[in-house]
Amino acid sequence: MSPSNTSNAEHYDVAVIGGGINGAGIAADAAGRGLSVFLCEQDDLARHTSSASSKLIHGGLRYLEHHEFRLVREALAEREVLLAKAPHIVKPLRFVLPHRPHLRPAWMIRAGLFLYDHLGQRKKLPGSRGLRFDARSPLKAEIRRGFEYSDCWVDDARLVVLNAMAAREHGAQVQTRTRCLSASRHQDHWHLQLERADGSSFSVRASALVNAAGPWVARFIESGLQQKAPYGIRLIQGSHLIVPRLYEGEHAYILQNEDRRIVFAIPYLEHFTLIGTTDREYRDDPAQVRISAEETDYLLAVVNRHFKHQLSRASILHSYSGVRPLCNDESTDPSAVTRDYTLALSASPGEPPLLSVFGGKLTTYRKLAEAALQRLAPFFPQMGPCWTAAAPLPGGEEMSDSRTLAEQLRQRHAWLAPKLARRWAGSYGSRAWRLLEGVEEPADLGEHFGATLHAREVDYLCRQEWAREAEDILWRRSKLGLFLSEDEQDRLRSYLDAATRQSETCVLAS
């Protein structure tokens, strides 16, 4: 369809450009409230800043010396309001803090944890607490001190599908691998070019734009609306490392070091600790984002300073990077660059709005779309009131955790491997039924491609949540790409192709 054929294109209340964690947010909040909505990602969703964070909804303990109190504030807030909405992916997480005297006083770590504990409203996690160690503790010997609190680990790429089916779910259009070329204002609408992975275009309208691009936010205004961007953004470079389980135990380590900033180590997938992130001005494309020596070196520095068991390089599993989209408040240091974020609404009188988001992270997402849709309400009288706080995302309905749900779904089905009943729990919660609907055996699963990847999940993740490839299933919907050998990584790129060209082969006979 051409530029000047606007007629015949689908029209929408609210078009929102990008899949990361704040464009499916926006879009399940505004379907949510009965607009029409029309969401695109030029990759898969959570392709990139999303899934590549430190996997945690967190207060932020260490911007309370940037003086952020209200972003710490608001991300205190929402830990319980996220453990209620999304109780399978979302799991409390004690946090230990080893002291060290010449970085930090115990006086102002003790200060900092009483407003942790009180800033934000905190009815099921623990409060903070001193701690001594002993000669078990992991940490070397000279580390006798330290302080214990509370925060929330997250799958994230899981939380930005959840919002984007929860969307879908109030009838909004999720396009996937579909990217925004342009976009052009057209009297009271907007008209919006796309083109497909396929190299396929097609248009839609929308009566207001939401631009939720994260890093490339401020090139699609300069680049696909030709306008100036009303805010800079400083793309800001986080690196982890998975590594063999560091320690033995279900909590979480801070450490500070000697450049005053923080590396977390985290328990991950059982068998695996997660370290992470590093702070470094990235300056090259978003989408080509990797891990540098320096980076490396810096994270296992940190930890061989801390634990007693020391890292090398040859201890690395695996590491991941990712650019935090961050508004460009003139710091010089990257570490203190705010993360808040900055909405920016554009419209004359009689123009369809552009609301353009800066910044954010995973923790405030649902705060920040409450936000956006507030900045929108003047253009959408029929728009109806809040409503995320209290809704549970996909599979969060009528469960309380993932443990009992895995002995629910074992009491049902005694044939189902513990294993994969604790992993589907934790990570479908509720809607892990629909996946066992009509299976009655193993052999119901289909081929198995290794791990407790069975072709039944893997169609699953094809039909309801937008996989398309391989690496969207083991990398995000899933992280069992840590598991599968290449072999097995293969067979399952081999039955994605089958099913894509019988996919195409029918459409063809239609």
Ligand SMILES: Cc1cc2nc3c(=O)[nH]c(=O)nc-3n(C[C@H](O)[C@H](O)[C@H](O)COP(=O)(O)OP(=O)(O)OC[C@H]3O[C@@H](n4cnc5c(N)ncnc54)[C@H](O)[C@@H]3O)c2cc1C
Given for the second form:
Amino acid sequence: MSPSNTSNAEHYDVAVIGGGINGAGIAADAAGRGLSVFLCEQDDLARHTSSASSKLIHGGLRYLEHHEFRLVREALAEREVLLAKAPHIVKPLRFVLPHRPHLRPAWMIRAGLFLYDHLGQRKKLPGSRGLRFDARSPLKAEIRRGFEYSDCWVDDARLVVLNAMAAREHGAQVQTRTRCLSASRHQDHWHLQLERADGSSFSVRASALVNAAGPWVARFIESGLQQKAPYGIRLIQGSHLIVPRLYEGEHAYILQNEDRRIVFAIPYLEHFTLIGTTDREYRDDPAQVRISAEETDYLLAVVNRHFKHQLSRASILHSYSGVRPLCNDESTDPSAVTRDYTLALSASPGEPPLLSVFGGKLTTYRKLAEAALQRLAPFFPQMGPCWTAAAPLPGGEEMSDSRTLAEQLRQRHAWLAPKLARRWAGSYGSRAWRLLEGVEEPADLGEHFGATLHAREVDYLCRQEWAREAEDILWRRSKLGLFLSEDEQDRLRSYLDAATRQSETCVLAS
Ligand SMILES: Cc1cc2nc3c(=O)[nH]c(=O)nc-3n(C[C@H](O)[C@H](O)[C@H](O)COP(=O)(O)OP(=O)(O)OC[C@H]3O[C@@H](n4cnc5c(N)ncnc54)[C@H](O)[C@@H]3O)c2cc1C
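Form predicted on its own done, so how does the form predicted together with the named molecule look?
Following is the full complex, with the preceding chain placed first.
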């Protein structure tokens, strides 16, 4: 590295590698404490594990069996914290657990649910109770008893984007489609070599480096930093199916399988049911992960063992797959590997610190970020205190719940279709008012691409939420990919290509 390059590079307090939930959460927390922050993401925000989850903010009932009490307590408490921070994208969800006496006796489930009700703070979410199913139940006739308890649902990819926005609103520099090729220590700072998608390169300096590269965390330490990773990482693949709505009602099911694993069936986007997940060891490129035929059959079999309505491969509308970057605890069973996180700090006296994130869950990202900042605190004596617990995420300000907000949007804009009002309220929260600034009639929404997607929203996503390609909009900023035909998706692609060429609409407000 030439010294002149080093001195020309922008200097930040903290550079974060990875725009998944952990990188975005740490960047937001650090920026809000007054640190200057740089975040780079090699693809789109939430492009990998953080958009491939079961989308639950949950304590993890099943982790009690593995004695993960610390994790469960922290995760249970986070449910109501996140519900208050982001009431537009986090929603309470009741879970029905059909009783399968040969798998777990009723006393064991009751004991687990008692702990679940009382381990974490719970003010709004109702507690658990027993259930009896009658002939109207969608479950098979032999399943007559069950239990019900509370957790929450989250739009996972939007949780990441909102944290990146929060970071930016506190002054952070967020660069998507920018890969960190390498980083090296130079006296009191790190020097990062970065490459944009167009092949151009640049560098930045930082007083501390955070490696939140998810499935790539160990690989980056070894190849990007030329060091030995302090912990092993286990890549555990998990896949989901999306099928037409399988049952009436707003509740989810947690299904116990014969192998003692559990599978969720979750109401999804009004019209669908989301089914997942699997747990299998994964050794290939995390960017290429795809659902296997075996996983598909496994998920269909679990559902078919429980529901009267039988599914086949032909029922599947969509599927997705991701890899959990878990800290290797040497468990032989992939579903028993700890879901807790580990932070590894490396810094000899006088050296700039490196903090690497191993494991974690969407649910605990905020606590993970607080723990990360606590580890970095000795290096930044001027840093502010914890602040994220009570601070709304962008769009969570001045709103109670998305149903009420959708009604308010329609009271002010009577022409707004109820579907669109509901979707915008549930995606953008109170930022939906900004989307509607200067919009007085349907024509002001601009070109219509299909379903409820118009140019007005596409432009907003490009300007405010780092969207660049159709997939960013169809599968992460929204899930409209399930509703737009191939032709409609192509039209969106042409629109974005033209906009990029003109370099007008897709300029990030950074
Ligand atoms: C199937 C499945 C279901 C799950 N369900 C739940 C759930 O219901 N609830 C829950 O709480 N948790 C759930 N999880 C766990 C949760 O999704 C993950 O813990 C979390 O998303 C991990 O986030 P991350 O930021 O560590 O990783 P990622 O989201 O993968 O982010 C890491 C990012 O780093 C980027 N990156 C890597 N290398 C570089 C580089 N050199 N330069 C720039 N960028 C780089 C990658 O592109 C990636 O976007 C689930 C996980 C899976 C796989």
